[in-house]
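Just the one chain here, laid out as structure tokens, in the form predicted on its own.
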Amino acid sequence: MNFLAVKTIFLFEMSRMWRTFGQSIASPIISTSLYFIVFGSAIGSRISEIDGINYGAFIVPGLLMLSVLTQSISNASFGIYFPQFTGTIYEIMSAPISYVEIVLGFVGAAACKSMILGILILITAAFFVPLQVDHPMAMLAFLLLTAVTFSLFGFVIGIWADKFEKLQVIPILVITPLTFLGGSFYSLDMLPPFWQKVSLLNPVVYLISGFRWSFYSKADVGVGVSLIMIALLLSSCMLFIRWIFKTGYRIRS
């Protein structure tokens, strides 16, 4: 192992989360906040309680996971999309390292910017709303394997895109439906039967249930179930990036 060409990948991608601080870090933590504000304060205050827990609060794992979601696959896949466009993509496919250390250094960094933004996230929640973590190690547990999960789809996308527009179809036109869709701000239970089970075909589900489990050890879908769901996204991830590599899909032409 390299480590020290995967240092440097991951602190080179890691320095431009503070050179675009806005952009990375401020400019999610204020969406966020005003998500709490308008549902959480404002429109909260006309709901009852959901599975006994303060709707404001409620709403809090699903809005943390939507933001971890679209930031994880945002980093990563402009972090390897650069690269091609600057066709800077051939120095590091020539360089001495595998591409297990290439993905580690890309992907790690994308996580651990998602992971960063996570927990800001998380404090300045509250500030808005009662909060409380009853598992904080399956919390953090749960925001480890999801960051690194969609900075893998991100990677993939990155290499996939041919256009900077591209970067954003699958994060807007896909992520963030079903991340709304997936129970971000209501619990299954509240929808009608057929509807519930249409629900569980929606990944993000199994994601936000398992998330909000940590939180408030109240979920749609057993535990067990999510981590099986965010395995199964993983492993998938791993090996079709496996196959790129392989095949040199996108990155020898």
Contents of the next structure:
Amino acid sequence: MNFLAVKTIFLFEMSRMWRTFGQSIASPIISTSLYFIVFGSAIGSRISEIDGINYGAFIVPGLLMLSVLTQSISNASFGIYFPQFTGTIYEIMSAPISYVEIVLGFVGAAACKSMILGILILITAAFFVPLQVDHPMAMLAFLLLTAVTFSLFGFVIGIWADKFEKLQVIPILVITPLTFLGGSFYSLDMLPPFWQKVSLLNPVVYLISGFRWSFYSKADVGVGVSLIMIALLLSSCMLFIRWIFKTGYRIRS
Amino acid sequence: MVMISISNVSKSYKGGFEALKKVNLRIQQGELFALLGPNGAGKTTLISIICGLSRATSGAIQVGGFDIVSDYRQTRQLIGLVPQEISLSIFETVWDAVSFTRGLFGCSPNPDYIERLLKDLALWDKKDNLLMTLSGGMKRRVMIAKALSHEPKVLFLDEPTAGVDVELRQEMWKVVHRLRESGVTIILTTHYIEEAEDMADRIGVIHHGEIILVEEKDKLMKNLGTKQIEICLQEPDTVDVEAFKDFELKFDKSEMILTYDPREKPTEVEDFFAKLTQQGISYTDVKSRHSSLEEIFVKLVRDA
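The form predicted on its own done, now the form predicted together with the partner chain:
Once more the chain from above appears, this time first in line as the rest of the complex follows.
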């Protein structure tokens, strides 16, 4: 294992976060805070509790998940796309480093950045809404698994994208709608039975449900089912990345 | 000792285009090998395969005795690559960019070595500058610094002087000379064939994906080169061209240029001057020159 190479890629990617602090940290925290102010404090004060949870507190896991999903994808996709765009990918591909090590460096940094952001958003949320975390270790585990899974997904998008615009297509057109419709702002019980069933086709429902359970011990679907769904998504991304490196898709002719 | 061994390497693409056709080549440790060929001949494809950027369709390559596929960590550790295109992460400083490459190759930080390298390449005073602020020539030198950051034993220079001004080019060649003296094996591709003529130990010519010639430079110049005698005529208008029809001659204003192969016609010069005397032609100057590598290269590619 070329640990030095993994560390080099990891630190290089992390340094981008500090260099683009406004975009990487400040912007998602401010936009999530606005959600807390608008939906939590302003409108939320007129909405009754959901499952016995204050509405402002209820939306915290969903909003946190929204940020973590989009930032994981964005960080990882940009991280691997940028060397392809500038041509510097040649030195990564010609270095004595395996694909597992490349993925560890890029995805590790992307997931780490998302975790830091998630924790910062959680701290910010505590200023606006009454927050409780019933299962802190499970909460961290869900956060980590989600960050890693969607960073892997972002890595795939970064390899697939052949222009900057494509980096935004999946997060904006797929992930954000799925998150909004995945129970970020409501419980599935509030939907008509038909739409409840349709919602179960949305994988983000399972992520938010499991994550919300770690906060308030209440979930739309069983925690075990949520974990299986994350494991399935994680495995799919890993298999897809393995295929990319095995075939050399878009990285090695 | 053979440093790079290429055996029957072919590369074909989906559309059926064959970029390399059963290429065989041995490059000795410590030599400076110039790989010449017209655009699209397969030079960069071959280099890309050796460095791990591309995959051969068939054949085998060993670097330092290691197979580039099964022992890729060992082979890539030995290799430094300066690609044709300037590809840099422009938001980094020179120091960070070079250190990053060293780390990628699994080498622990060595600030003394990086300092020496940057000084050798006249980049030391720019070490804290962002790459985006550097000139094209300096960026090219950063590319070389990155390729040397992990102290490779083999250096591939894929047209490293393209777009570099004469002064910088000469500085870069001094660095290459020093590397060669230190025992680094250098494989060079260049469009400036006079550079290959000046520096290379051996020349390989690739055309349409095939190696059409590999020869020591001196032997190549001797064996494939022709000679020319230029006679500066005193009265060019009085020359009877018909009398010289047995010679390969060209007339250029007041000059008469004889081209001949000394191996095929050893008495050509003697015969020519005898004819000049016989015809009573007087001349003011005589110049002799050997054909350049460029002329040999053009002839080789044209005849291939």
